[in-house]
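Just the one chain here, the form predicted on its own, laid out as structure tokens.
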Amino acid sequence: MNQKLTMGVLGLGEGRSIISAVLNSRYWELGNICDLNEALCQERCQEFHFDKYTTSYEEMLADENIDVIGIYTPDQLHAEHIKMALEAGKHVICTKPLMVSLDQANELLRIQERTKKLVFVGQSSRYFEPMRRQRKDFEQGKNGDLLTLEAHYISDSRWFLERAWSRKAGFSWMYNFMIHAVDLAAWYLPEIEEVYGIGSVSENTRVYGLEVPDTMKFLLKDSSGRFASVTGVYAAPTLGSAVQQNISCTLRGTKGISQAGYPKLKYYTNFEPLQKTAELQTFDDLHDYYFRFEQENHHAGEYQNYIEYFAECLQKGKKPLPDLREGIHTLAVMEAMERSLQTQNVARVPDVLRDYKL
């Protein structure tokens, strides 16, 4: 790539691991940093030896040198803040999730449509060395066709619930969290169409104030009968990461079969010529460049791969995906979801989207 692009940050709590992916990649260069937090936007120019903030968005978004906003707000901000970085014609990069409704989802790609600006969602798991590699394999069909996945995003997130906003309205363990695992089922089924569920809040939950189902166990069926499993528990203790992944993918094929998992840098596959224990592959090689802060809290190294895929795709044309589309068809999927616990019947994906006119 001849010439850089320049990242402008929105929100500088998640976003510390997008301003080390920008300062780290050759394809990107920093252009501003925000927060409504001065000490926080102080707190990052000391740490990254940078030395220009803003307190306003509105102050960067004018900022004609700055072509992508990274926007890693709360939840329920994403769907405004994407709406006024479009409106100043940048491009967006925005965390999961993107959006906690589907109800501003017309109004956005409307605009997007207008501006002709691209929305690329920041679905890091997809982006972990891993996934990266179950992913690979899968494309070279090593798999053979496939038949069921099983997801599950699992850990005691209890620690996230002293967020003074992750208690306000809006707040979803499964948009903030289980989102992680829906997308990778939806990445390989893209076509769900059904999906039942059920679910529960604990004791632990209720503590903080909240009625949010935060254990959840879902089956999700496509166009061609082919099904994924879907688990999360987020207010419980675990046995750990050394004994189960926080996120865990399995691809079940006529041909074989793939585990890809977070944080460890582990996968395991038992491919054609078939063995009776799997294979593992190691990445551990790879630790540092994944994990820069704080042991394993922050995972840096997937929003840099992120980052460089979406740049990569502005300089020779290609959509990126996840783009607003295919966020929004995801948010249908947990919307169904959604409906399916309140209902405790299948619910339809088509019905959602009819629903919102989508």
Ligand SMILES: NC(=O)c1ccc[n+]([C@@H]2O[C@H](COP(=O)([O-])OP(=O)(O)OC[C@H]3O[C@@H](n4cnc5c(N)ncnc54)[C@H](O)[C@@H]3O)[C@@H](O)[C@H]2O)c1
Second form
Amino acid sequence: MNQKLTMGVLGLGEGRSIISAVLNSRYWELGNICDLNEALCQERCQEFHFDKYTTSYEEMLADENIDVIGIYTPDQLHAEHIKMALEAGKHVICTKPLMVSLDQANELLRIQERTKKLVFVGQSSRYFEPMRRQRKDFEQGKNGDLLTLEAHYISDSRWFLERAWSRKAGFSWMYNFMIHAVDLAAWYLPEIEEVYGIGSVSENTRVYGLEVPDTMKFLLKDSSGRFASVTGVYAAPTLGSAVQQNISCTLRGTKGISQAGYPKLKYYTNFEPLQKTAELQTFDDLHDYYFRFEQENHHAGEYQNYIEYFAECLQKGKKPLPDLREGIHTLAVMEAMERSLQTQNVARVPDVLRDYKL
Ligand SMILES: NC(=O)c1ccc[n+]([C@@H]2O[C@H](COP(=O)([O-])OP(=O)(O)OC[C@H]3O[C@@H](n4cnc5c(N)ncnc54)[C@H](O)[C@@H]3O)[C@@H](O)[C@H]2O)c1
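Alternate state requested, the form predicted together with the named molecule (shown: the form predicted on its own):
What follows is the whole complex; the chain from before opens it.
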């Protein structure tokens, strides 16, 4: 690319990862960083030897040098912040979840159509090394025809509820956490039509004043009858990632099986000619690329992968995916999942799309 893209980063908690990604990329430049918390702005400036910040989103949007806004604010604010960026003539990279409901989906689609700017959803788990390899093998046909897949995101994430916004309306374990597993399932089965699930709220979530399911299992079925199982458990002890990966995706096909996981960067495959035991690929040499900060729960390599994918798409005139439409479809699957929990019955994604006129 002849000219670098310039990013403005909004929200400097998880935004730390994208700052690191931008500063380490030959495709990107950092235009500005923004947070309402001025002390955090200063902390990030010091950490990254950057000499500019603002506490006003409007001020950052008014900067004509900025091409793309990276949004890492609380879930409930994403829709509004995307809207403001599009209206200011910026492309958008927004972390998951794209929104906390489909109420503003149509409005955003209309604004995007009018402004002709891109909205890319930063579904980071697609961009870990094992998940990237798994996708490549799948696209090369090594799994054969996909029969079924199992995805899970299991973590004891009670620590996340220390954030004030995570105890407010609009936060849910499903939209903030389980979306990683749902997105992986929908990536391989893009035409999910029916969902059925069971969920419960434990005391461990209730003590935070929240009444959102923290323990959930779903079956998702597509139009051709293929199905996925998706599991999420967020407020209970786990075995630890050495025993069970936090995020895992297993693809079972007619010719082979593959399993990709995070945070231990491990990729198991058994493709034809089949072996008794799966082959394991590890990516120890990439550990420090993915995990740049003090612990494995804060990471940046996959962010670097997705901003570079975004830049390469722009260079080739391709649309970076998941885009606004794909992100909205995943939210429609999750709304159907919520309906299934409420009715204890099968819920249909086309009904959700019809109800929101999507
Ligand atoms: N793997 C992933 O993809 C991943 C991981 C962690 C968090 N996230 C997402 O990142 C987002 C932020 O999570 P977090 O853990 O950093 O939360 P956080 O509370 O630590 O950070 C949010 C920041 O946004 C700032 N903010 C709020 N409103 C603002 C406004 N109007 N203008 C400027 N700044 C504003 C806050 O001051 C705060 O510093 C969430 O949507 C979360 O789902 C994604």
